[in-house]
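For reference, the chain that follows is the form predicted on its own, supplied as structure tokens.
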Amino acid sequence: MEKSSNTRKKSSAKAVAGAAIRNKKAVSKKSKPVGSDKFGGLSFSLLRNMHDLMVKSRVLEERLIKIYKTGDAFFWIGAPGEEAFGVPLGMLAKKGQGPLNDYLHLHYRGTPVLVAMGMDPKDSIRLIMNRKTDPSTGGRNFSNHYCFPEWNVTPVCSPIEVQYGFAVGTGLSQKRHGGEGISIITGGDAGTAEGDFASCLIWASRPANPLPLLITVQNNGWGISTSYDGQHGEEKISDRGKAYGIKSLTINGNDPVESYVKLKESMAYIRKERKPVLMEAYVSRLYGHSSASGANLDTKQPDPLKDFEKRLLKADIIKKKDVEELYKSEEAKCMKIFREVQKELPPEASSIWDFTYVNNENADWRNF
């Protein structure tokens, strides 16, 4: 009878490691980064375009660090290592101006989303040199702060996730006109301690009139120079969305592959199920925060450019040569068009208030 009794112990504890065995199998498949082995099914020219863009981000974005530190602009914020997030969300974006498009409503990190959307550099090199010929602004704000109205590409601001609330704005209005555009935010993770965050879940999930927004959070672990680890009391942010009951994943926004599927794929959902979706992507912040913080090269950090690089190349995929070619023909590129800006004026003092009242009614503060 003990005899018995031993022999169902063991095998109910043989049966216990085996269910743990197929857990752990089970877990390791699922958590497996998407394209670690056929690139997620993309095909060959799309990884190479891919690629490209991300090259041109990033050599752009390294162009303005050096304008910055040359003293021909007065500030840097941008987005060296995110671009295998920020390239995919461009090159998935319905670009297009109206309802039945996307909207866009990006923070200051979103060089890789335009680049990908067609942003001519120029335009980007004018901004941070505050000229009159910037499309975005006039020479009247910061690097990366763009606005493309033909593009449905709101303003982006300096105060915090605002543009989280100004989504719901569009949300609603896309979701009232029918069709397949949505709205899509990028913001920071520290970020998502403002209340304009917690607006847009609650306005986003409301179960009699949820709207069509991608709600992305690019988590680089820092918030100016305060750390991630000491501020969330969840596991992830993407956790807060399911007490919403919206739709939440978090991704490894370094993989450029990753990104792009489940980009793909949450944005589909959108479209068809007109709900939101709530997606947080961790990222390297490879030159700090800004120029405050001195806008130097952090090599601890993973490069997620370099990290593409070297598993197209193992795939052969892209040659070694004509990387080195992109580079050099980008950073060319984009010297040519500094010192073509050089020559460009900055914005008259006239110009001030134009833009700020509705048909420059009272815009001169000499007639108040």
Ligand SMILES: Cc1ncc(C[n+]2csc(CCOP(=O)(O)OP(=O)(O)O)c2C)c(N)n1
Contents of the next structure:
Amino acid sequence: MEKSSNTRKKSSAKAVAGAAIRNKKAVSKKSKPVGSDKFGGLSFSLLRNMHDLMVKSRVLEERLIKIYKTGDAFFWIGAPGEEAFGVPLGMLAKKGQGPLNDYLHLHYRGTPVLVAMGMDPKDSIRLIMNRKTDPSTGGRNFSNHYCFPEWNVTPVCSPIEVQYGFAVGTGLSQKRHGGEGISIITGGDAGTAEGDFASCLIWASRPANPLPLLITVQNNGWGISTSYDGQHGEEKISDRGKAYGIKSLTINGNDPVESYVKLKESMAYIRKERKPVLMEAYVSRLYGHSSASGANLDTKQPDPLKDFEKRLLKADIIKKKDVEELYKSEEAKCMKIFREVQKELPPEASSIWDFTYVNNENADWRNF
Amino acid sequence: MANMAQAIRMALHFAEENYNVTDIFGQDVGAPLGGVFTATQGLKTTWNTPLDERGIVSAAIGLGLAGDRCVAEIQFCDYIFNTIDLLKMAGNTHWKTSGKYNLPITLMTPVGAGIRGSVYHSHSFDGWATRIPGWKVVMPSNPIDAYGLLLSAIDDPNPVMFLKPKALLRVKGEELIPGEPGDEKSLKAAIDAPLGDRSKWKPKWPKIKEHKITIGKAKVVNEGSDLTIVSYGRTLPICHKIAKNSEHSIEVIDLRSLYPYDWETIYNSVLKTKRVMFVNEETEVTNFAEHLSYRVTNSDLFYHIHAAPKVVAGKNVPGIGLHPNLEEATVPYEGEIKNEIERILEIIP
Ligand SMILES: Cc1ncc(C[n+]2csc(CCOP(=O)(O)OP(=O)(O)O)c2C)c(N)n1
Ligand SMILES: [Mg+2]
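For the form predicted in complex with this ligand instead of the form predicted on its own, what are the coordinates?
Whole complex next, starting from this chain.
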């Protein structure tokens, strides 16, 4: 009802990919891949590397889903369908600890970014299986809630959108420190309705102190079951950046070449100018929202990995046999890791008070 | 003697110079105003933020993630409520990452009634604050404790909430802060911003010294043997005054640190006096004092006490009305506390 009574929304919906099915149109009609067959001028080795990482991320995520489905994990949430954006982002991030490197404030679809940064897939499996060995949370939090301080990957938080506010703080620190480090934020489209998204735009663009933030939105057209169309009066989410004088753009995040080129350009600008960029990227959501909605493959959505693969095969940049081999070996690797992680220890019940305070200072009132 | 606002200012200055504080920020915290209660005048690292409490707490968390030590302010705790989930996140960051990140941040906010602040400048936050695990929570009742607790808060590797009893911010202390000039007028001339144009004004900081109060340590401010009163913040001086002038022998404990709290001091005192009353101005239902009271009755003190522990707190009404009749009927004032003292002492075991 809401939807049909709003004609303005109808017209704006046309202009965005919105639901994933329309995303396909956006891919083919609106946002032609940069450079088309020329692959944006990217080298073959880079393209192969990008494909390789996308496969690794996908296979890992599909293993996570299977781990959930066999009852070896309580919950799955992750990123199949976001590889064409996440992988280039991870490749381009300045990896390391401290303000000279990039801070990553990710949401719960960060696997492709981290695979591209070199995360050991075992650590992702440990996380979903809540092992004591899980380096991100020690068995305390959900899948894809990564945390790697050695790479400035700050803890993923379940409450939607809060990472947009936290990035203001790391951005402030980086701006003061000098150098080229930037703070990168990822998040979904529905979450932009939260005040924290507006806060981020406002604080990033204060004339008193603009901040080096790469503010990204992965627009998959959905917030769980609520479609984009009924909730967004703005034509594009990236339009909101314009009001604050923030350099803003919308890209086809299902095309890794476009993602790579635009991310590289934007990051260079932020590193140099120490000012923010808002980037909205249309992406797919290939297995639904999470295990709560079944985690089944949605074949109606464009698959950025398969589409990229076809292009690379057609241009003879990769060989079918090699691709098949890659999937096989990655699947075997993830399966082997899963078996290993199964044998790892869970966290002990007695550890619940650990890390409430730094250095395990007592926080249990019974012992005050 | 310095008042509490001046003591806070001096602590912040000391922390800028000695604890690598990078940012002191919040609404109207920077020049020219230096805070609505003047507690941040003349400092090096202050700046004004947008009018956005969630943004302020988020920025503090982000600075903490970057390892920076900051002090953020929410102008009145009445406006902190839309940040509660962020406060929870600050509290669980170290825990949920199994120790990978810690947030060395301090959040300060004025709390409580006593300035005729009506519905939205009189809230308390101590009850809420103690329900956010991972934080430490402190609340001074006098300038030197404000100085010492704030230094400890800033130097702590955990998030610490520093609750400022707003009615006491202008109250002068009875003890000099180490290095504070003995002459009040010269202190004022040195560190209070002048009225009018302040653009060229710079404070002349006295050579103040480090003075920390361990978080988790209470202070017995009045010794006694008939009754223990445990209080903190605005109600503490009221209880102290009553005790000093009472015909009864009343022990008064300034809790100072709400979490972690000093059970040993409470325990020893109640073991001696056999009666205990907790006084604060937060609303009474699920009040922090109820936890302390529960602990008294669930420890072996139960077998020693001569009366049930008493909680004297704010009435469980939605707000504090502006008219003095309303305010004084809502939060504990001298008369009510005195009555409750008589009642608890009348009880024959
Ligand atoms: C503050 C908050 N409200 C609600 C939720 C429950 N929730 C989890 S994901 C989600 C939808 C998010 O959609 P979007 O931002 O588009 O990201 P996507 O999942 O599509 O990537 C909701 C409502 C939450 N985690 N946090
Ligand atoms: Mg979405």
